[in-house]
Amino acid sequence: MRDVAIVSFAQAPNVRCETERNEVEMLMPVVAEALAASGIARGEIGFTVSGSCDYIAGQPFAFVSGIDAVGPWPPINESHVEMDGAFALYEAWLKIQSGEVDSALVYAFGKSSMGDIAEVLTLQLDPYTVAPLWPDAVSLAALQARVALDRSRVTERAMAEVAARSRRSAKANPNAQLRGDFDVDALLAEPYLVAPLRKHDCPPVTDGAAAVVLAAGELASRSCARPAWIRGIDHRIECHSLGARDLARSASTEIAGEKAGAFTGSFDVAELHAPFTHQELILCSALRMAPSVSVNPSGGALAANAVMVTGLIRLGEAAARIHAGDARRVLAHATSGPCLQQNLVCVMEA
């Protein structure tokens, strides 16, 4: 196995609605910042891969326009996944492992504000028995939360505490969308949005973009004073049918965590892609998270949730802690699909 590291990370400020710029205009400064921080010239990047969703952009092959932010001439070695950028990073990691390239640029973008994102995500459901009922993403998350509550896996107070902590942590993150101090009792006094979820249990609608640069071996050491070396990475997917899996736990996260080495050694920081409060509690249980671990110090998806970008940001935020010297060993997680259907776990070390 080749030693591969995240050597740079950049993201656009997460906002409720980006009205002045299109996706390419959002991406260009982010890509430029990531490349500049990596010290690797644009023409020397061996592979470029992106993550986005045509349904969110509202047009077919929307990712093609995104390449304009990179500069595809002279021709580049490029790929795309119709998923969160974290899964594009996994493809880039495999490409480097193959020995074909020594570096990769990974970027993701999403403007969730352009439509009803909760309904757009319905299109990823089983097209025969579930999608025709048109359940939105928040309603499905509420079903999962109800299962977890009924099985005593979570409590409403613990969920409110997650929301309060996440948005308090986001005060230190200049790119976060929601931040501030919240009283847990006051949060619990709020009415339900979709029972048993209240507004604070749900993520904001967000427009955003992010990019990271990966490099192998000696190139990574030359490019970054403190590379975030990927020591383990794995992702697993569960059954498409919601009724065929235990929604109160995340079996795929457990398996991915084991394969990535998350159960050996301790962590300083964990960035978990949990759009809903109860999902963070489920993920912490699946990953056997110790109380000493700082979970989502960036604020996580509850502070900013640009769909197709949030998972990549979790990897970038975790790596940035190593780059800054604030952590030595970190864990990053990304999810895709309804109710934590597919999960990626990445372990990085200084």
Second form
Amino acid sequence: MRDVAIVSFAQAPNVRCETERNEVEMLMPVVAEALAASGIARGEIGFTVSGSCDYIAGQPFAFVSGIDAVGPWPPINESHVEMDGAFALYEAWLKIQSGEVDSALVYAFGKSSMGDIAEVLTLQLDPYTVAPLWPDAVSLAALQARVALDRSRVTERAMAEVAARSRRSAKANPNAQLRGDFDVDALLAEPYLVAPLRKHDCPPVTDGAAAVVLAAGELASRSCARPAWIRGIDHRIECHSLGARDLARSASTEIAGEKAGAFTGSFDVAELHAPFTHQELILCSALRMAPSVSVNPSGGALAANAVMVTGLIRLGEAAARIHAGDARRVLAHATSGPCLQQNLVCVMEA
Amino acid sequence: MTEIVKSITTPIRLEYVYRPGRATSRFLRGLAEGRILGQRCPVTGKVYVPPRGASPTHGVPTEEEVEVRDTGTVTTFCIVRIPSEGLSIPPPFVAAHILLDGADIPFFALIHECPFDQVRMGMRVKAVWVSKEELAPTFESIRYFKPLDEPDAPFESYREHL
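Coords for the form predicted together with its partner chain, given the form predicted on its own:
Every component of the complex follows; first up is the chain already shown.
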């Protein structure tokens, strides 16, 4: 295995609706900032890979125009995943492991405000027997929350505490969208949105973009004073049929965590991609998270949720704690699909 | 006997709000004034129209605005005879790539007022706009392009843009 590290990270401010700039206009400064921070010249990047979803833009091949932001001339070695950018980062890590390249630029973008994101996500379901019923993303999350409440130690109060803590932590994150102090009792007095979920249990609708630079070995050490070395990274997927899964636990996170080394040693920080409050509780249980770990100091997906970007931001935020010298060992997690269907776990060390 | 289901229909409809961004917004507002606005790459000097805000080759902002002419050269074309769903124009019609004078990238448009067998590469054409009252921030402000009474452009002048 080659030593590979996240050497830089940049993100656009997460906003409810970016009315002025298109995706490329949002991405350009983010890509430029990540490259500049790495010190690796545009033309020296070995591999470029992005994560986005054309259904979010509502335009076929929207991902192809995204590449205008990186300036692919002369022609570059490039790839794309129709997934969160965290999974693009996994592809970049593999590419570097193959020995073919020593560095990679990973970027992600998504303007959820352009459509009804909860309905857009319906299209990732079984197109014959599930999608025609149009269960939106919030309704499916509510089904999962119901199972969690009935079958595990998850409570509505614990869920509200996750929301309050996330948005309190987000006060220290200038790029967060939703931040502030909320009283748990007051939150619990609010009506249900889709029972058993209240509004605070759900993520905001967000437009965003992010970029990360990966480098191997000596190049990483030259590019960054404190590289965030990837000590383990793994992702696992559960079956497509929601009825066949145990929604109260995350079996795929448990296995990915095991393979990534999440159960050997402690963490200073964990950035978990949990768009809904109960999902953070399910993930903490799957990852056997100790109470001493600072979970989502950025505010997490409950403070900003640019779909297709949120997972990559978790990896970037966790790495940035190491870059800044605030943490020695961190865990980052990203998810994809309905009700935590697919999960990626990454362990990084200074 | 059990009948096999051979197909099902599952209608899907999603609605979006399209926000063109800064550069394309300026281009669309230009059309409402009867002008075609591109933007120049600060590295190569090439003028892109319609602009999207980035130099597609160098990934840097294209901030300098450049007005291009509404005349140009046909670089390539095809004659569409197949009707397709959602198409507002009845076939047959000519769809062409037109390199506008002052631009460095061809522009997609229709050609009318010309028999099909006379449309050719290198042909000089000019935009036919809607009336002043009908001008709006939309591609439809240009109805189509028609032939100009000018000699064809030499192949060398547009070979880079094929």
